[in-house]
Amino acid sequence: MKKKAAKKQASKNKRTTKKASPKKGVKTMKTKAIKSGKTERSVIRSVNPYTEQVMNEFMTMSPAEVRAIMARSREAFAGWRDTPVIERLSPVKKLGEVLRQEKRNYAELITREMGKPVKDAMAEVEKSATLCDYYAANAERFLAPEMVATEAQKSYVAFEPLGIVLAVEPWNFPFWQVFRAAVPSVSAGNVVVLKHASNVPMTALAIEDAFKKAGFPDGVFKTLLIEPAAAMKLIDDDLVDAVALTGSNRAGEAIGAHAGGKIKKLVLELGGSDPFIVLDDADVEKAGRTAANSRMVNSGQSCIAAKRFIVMESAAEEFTKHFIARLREMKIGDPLDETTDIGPVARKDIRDGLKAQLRDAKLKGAKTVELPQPLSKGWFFAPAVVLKATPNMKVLTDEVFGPIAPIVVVKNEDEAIAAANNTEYGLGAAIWSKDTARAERLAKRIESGFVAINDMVRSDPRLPFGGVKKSGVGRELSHFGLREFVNIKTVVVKE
């Protein structure tokens, strides 16, 4: 979607809208409160972070705006939970259908806003489309009753909607983490509202527009340009039955306690530092390409994205070079060029958080292999290689957000399954070896959510996904998110 069409979206949506005029080196956030009445209204910006320039902006709504939005929402939820499942499905798969005529223009848009290379932008879109296929085909499966012998005439548990979820989500993955929390949702009868990241309103905009043309009714599926403490309120305030939330360990301890405060359903994908595990037994060129392959995914701003590389004493020096070599091989620049592989990343203030990173690293002693800054524009942190990380620096510590890869070298499997379970995160991990049943041996120790053997973790509608740990609360994706938001009644019949 071009400028204009999220500027006339926006102007739909009777949000007050206004263009910037290009500026370099601004915050992505709320830069200001405006005064309107009694109530101050903040202005997010869309800012592109290879130019730097700001693309548009945008009111948040008043307290008067976002109350009306919920009601429509809980008059829609009325109706939409006693929509047959199968009328449901419906536009969901319409959903899917929308979103690949459209590919090319959402992901252009993700990529302005956010920095992704475009190509995988397309990706992402047609990751969305595929998502809705998937529960178009088998959401009424997932929710049919299921019956139960027991003494009573009948008895069988249902799986019914439980009202408005509110979804928080992260800019990473602007179109994907919304779908896979938004279209299990409306699936099983309930209607969402988003509450999307400040630096991509203008993305919040149109997939709120994609569930229009795919025909699902007013209300089913809202936009709420708001800030952070707004979204709060809408759950002590009780105006919201549920909430799915997609982003960092604060925002997850922030949510989990106004959401526990209120006894809320909840589910929370939180922060990841996976470890990937090279045996000495590996394939170790094919381990060591596929795991630059697994950092640089959305230059490294991944919470799935291999973080800490473990690797045995035997493999480390073969594995070091294969990785190398396939960073350099990968083109950093214009996201829009789709022979690019690594973009800039999203924000200012998320490259000078790497900086401080490798920093840390280097003056506790760690080598590093950096590679060149592209350009001057745009916000670029080179992909970097600490060799030989220890315990105490900041790379393995703390989650890394970016393109910069630690390597630790251990010398048998306890040290390895030690070093990845070495962290409070829990959220995917990878291990490489030629013989399967000594890596599924050691999967069964990993404290993650998610296991890869000889691959890099990704997600798939097929299968659940989440963590454990400080990595979250609950499962998204497959029948067991589709169930996360429902009410799973028992219904026991006697005569």
Ligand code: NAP
Given for the second form:
Amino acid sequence: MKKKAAKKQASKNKRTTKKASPKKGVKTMKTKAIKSGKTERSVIRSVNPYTEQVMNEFMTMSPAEVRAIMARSREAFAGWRDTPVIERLSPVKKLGEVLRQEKRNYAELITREMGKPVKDAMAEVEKSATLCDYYAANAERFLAPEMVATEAQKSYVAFEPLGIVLAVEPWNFPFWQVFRAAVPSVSAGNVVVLKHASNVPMTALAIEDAFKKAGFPDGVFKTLLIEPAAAMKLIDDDLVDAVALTGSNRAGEAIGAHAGGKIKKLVLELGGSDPFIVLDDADVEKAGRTAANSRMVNSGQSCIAAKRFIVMESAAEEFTKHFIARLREMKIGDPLDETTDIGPVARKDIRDGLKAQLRDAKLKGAKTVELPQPLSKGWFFAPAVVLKATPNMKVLTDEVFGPIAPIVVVKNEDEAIAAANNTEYGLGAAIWSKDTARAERLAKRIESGFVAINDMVRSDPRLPFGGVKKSGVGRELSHFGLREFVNIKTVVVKE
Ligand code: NAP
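Moving on from the form predicted alone, please list the structure of the form predicted together with this ligand.
What follows is the whole complex; the chain from before opens it.
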């Protein structure tokens, strides 16, 4: 982390650790516009979701500071794009080493800033390091020109960088999401500017510092502490060449409209409401336990967590029993305790949203099984199972970003597929059956970018990741992800 910069900012603001404002709404944790001379700037707060204490505050960067960084990035691109691929991959490899050396520190920072259990934060940093290893080992091959036989003496396809990629990223996997977007981009010769979620500014600065420690030239990866509106302005003013967003559909629609208006290459990784289908011939105990694990990933705040459990009638009772039994084994509490499985959710407004979604289900007649709330402090939301959920309930129509699990009971395969596809999302899906040929047949009928059979959906650097329908556009990871932010240039040579 940029300790000096963080300290300087903190003392400049002359604020000390204090209880977060109890006022309702996003603004309490995120930003508050203030006037500083002629320039409108804001305060970005880092608030610990477990203690509810403000840990740090940062002024957003002024337009002049942002312009200076963009100029530096543009300059850096001129050198980086012409650096041989193999030389570019040396700091990529080193970045993985930096992550492993600092794993504990980074993990604790993540936990303090967004509340995920520290063992999960450690796994996230390790996974980000694995991604660095993967691109360090494979990017040269992915970027090698492809020869194509034509009537000409020589025809080939070259993969060249686009320029400055703006990465707008979410807080839920605050390392992994950034690395997933940035590492293939810089490997391909692009430079990256990061606009991270405004509740994780310390993590955003720590990531910039990790790139520096790995030996990337200044300007190849920069963090901007800015509001969404300032990120939009970068697109509108043609200061960036491409945009990668991971976030909500609301953000996707807004950024997509601006990037489309400026004809910029865009990858959108958006929300999900993944179905988890359990057929009558499944290993129901394993399915029930895996389903609970999937729902509780990151205390329920994962785009690819299973969010709707679609179970055939004959398996429903046993599935529900094992699902709830697994939930009861999980320890809810202090996220810095290594034995904790479920921490608080990241922001108070997220907890309020979950309460409203559960209330809606109950008002519409749902029976629920709710685990006890263990602590009075912290933004905890204890896991809740919604039994026999019906299609009019928000827990099925909206993305539920926290530990609520609606179970839908169906009579047959056709009903299962119809229920699974009855959503505007299309990120991932799971199907459980001992007959894998049957499951693969059904997988073809699922509208999603990923289907896991007899497992939960998990991302892997080697496999492309992304959604259809309103879950997004384009892919990250594997060679598909790396080739999103390149100019696929055709060269034809005749003598
Ligand atoms: P979010 O509110 O959309 O924020 C994501 C990022 O977009 C943040 O940096 C945010 O900045 C920025 N942003 C929001 N509105 C914007 C706008 N109008 N213009 C420019 N930037 C804007 O999402 P979140 O709550 O952080 O993350 C949760 C969502 O991300 C869920 O829907 C989840 O499913 C999705 N997600 C998807 C994937 C995937 O791979 N498909 C992975 C992880 C998460 P501020 O924080 O300053 O508002």
